[in-house]
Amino acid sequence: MKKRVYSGIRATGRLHLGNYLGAVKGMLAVQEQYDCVFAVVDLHTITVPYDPKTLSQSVREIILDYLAAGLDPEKCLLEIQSRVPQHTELAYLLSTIYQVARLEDLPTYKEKKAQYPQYVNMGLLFYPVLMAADIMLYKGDFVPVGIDQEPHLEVTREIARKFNQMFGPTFPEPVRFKTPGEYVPSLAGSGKMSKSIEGSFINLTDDLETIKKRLASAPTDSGTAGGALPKEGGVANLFKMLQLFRADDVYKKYEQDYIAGKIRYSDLKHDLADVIFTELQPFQQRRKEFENNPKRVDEILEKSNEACRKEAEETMGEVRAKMGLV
């Protein structure tokens, strides 16, 4: 039997070059040589502040992302996680077999706290067995996420640990599927590409106007340009984006200018930004296209999640015989 592969992204928006070169590149990577399900991961959307008038809108933006970005219904399954409801039943009974203290200890409960003191939630708590009941649900291999999920995998495979313990053997413990882009920088000159700050992201959605001027406000470092490239900063956060988008040949030229101190980051920015806007214009044309056709969209959601749930199912059904719930 092939691999299982499972990823999902929250619904909060359309997607962000962070997401398409982190997650839905190697997803598209590994659709051609394993099973793969892919995910809008709507429920865990809902344990920050979120509009619940958009949220339905959010979910098919991102679906209308994921065909257009190339992932094809005929080789991955496509699923909205609140439609296939065993993914709560198995995070419930999941749960029963995990400690409180573990998950209060992870790194992004902690800073979710921190950055919404006025809405912690069990929800928020929860998140990585929900997580990981997304992941062994469909006995998922490989996950392709960024490192800073790395924690909540360990999560996962310390659930599949102990539930294979307790009732034996059931579900892999996944790994991480690693990608080029899994970490993409920050337009805003430090951290990690992000839709929750402001300056921080471009859309894949974006014309090349508009993705000019949010690289002409990306920083750039003071002082001469002169030397070896810096090792982070608003100007190595720019030779970097080139660098995912294989953009050798200005890479070097930029990285000489550099060197010889007669670099123009205006320049730099132009060029890179027509670098991103032509590989994303491919990705605009198909994506006008399923818009077009909504039809056509709602067939392949309607197949998707039922073949999701009848999977689930089996594996639901496995799970509550071992735990003496039949």
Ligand code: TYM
Contents of the next structure:
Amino acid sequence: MKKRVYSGIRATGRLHLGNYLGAVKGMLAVQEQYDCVFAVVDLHTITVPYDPKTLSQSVREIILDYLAAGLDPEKCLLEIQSRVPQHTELAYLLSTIYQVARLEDLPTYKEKKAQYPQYVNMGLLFYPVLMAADIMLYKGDFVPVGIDQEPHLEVTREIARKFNQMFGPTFPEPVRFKTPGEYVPSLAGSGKMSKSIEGSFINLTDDLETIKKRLASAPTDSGTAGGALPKEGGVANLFKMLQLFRADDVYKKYEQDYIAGKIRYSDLKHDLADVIFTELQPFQQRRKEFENNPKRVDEILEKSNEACRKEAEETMGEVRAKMGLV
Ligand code: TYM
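Return the form predicted together with tryptophanyl-5'AMP (TYM) of this protein as a structure block, the form predicted alone having already been given.
Let's see the whole complex now, leading with the same chain.
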């Protein structure tokens, strides 16, 4: 049997380079060989404050980003999580076999609690159980996601193991499908690229001017120190971006300038912007084509979600029977 893959992205805005290199590149690689479902996880999106008036448009933007990036509806299914109600049913059933204390201890839950102290809702605590259900609904073996999702995948494996012990072998224990961009650094100098940190990201839909502007405010140093390249901080992150975009010649040139203590960061940023934009340009052209053809996108979604519901219902039939809910 073909291996199965599931991955999802929240509808919190346009995709940035972190999402692209950490997740979407992995999705593009696996769609060629495995049975894949790639989702916009709108039920996860609503666990933090959001605007119900713009949610469906935000979901649509991610779908357009997926299609423009090259996810091919002939090769994979594109799912909108809330259109497949089996996700929430499976999440509830799985929640009955997992301990609350473990969820309270997860770093992502603690971060969100600190970020939104007035909005510590049940959905937030439930988040990893719903994510486990997402993957398990399709019996996922591989999950193309960035390294930040590893704690959630550990929970998924624990839940799958527990279910199999209690009710008989049913689910694989999924593993992360890794990409070279599993951790894309922030442009703000420290931490990872993230939508919620202003100045940290470049969107896939940014034009050359915007990319240049965003890079211009990335921190560097005086450029006269020389010596070996730093391992962390703003300068290290700019070099990491060159590496992630496989701009080896540009990397070598500026590495030599750095070692010699005569690097000009404005030139490096200019060349990096060009390298990034060159990769994004075909994406942006394809995106326009899909934007101009909403009917085609609706058809893809209709067909894909119908197929997802069918597959999901097969798993649910098996799960309900095994849990004695017949
Ligand atoms: P989300 O929406 O935060 O991020 C989407 C994907 O982008 C990756 N990513 C990064 N990768 C590398 N470097 C970065 N700076 C960076 N920033 C984001 C994330 O690792 C992720 O792959 N919990 C998930 C959504 C989810 C899901 C699922 C994923 C819900 N159910 C089932 C896989 C399978 C999340 O919040 O991703």
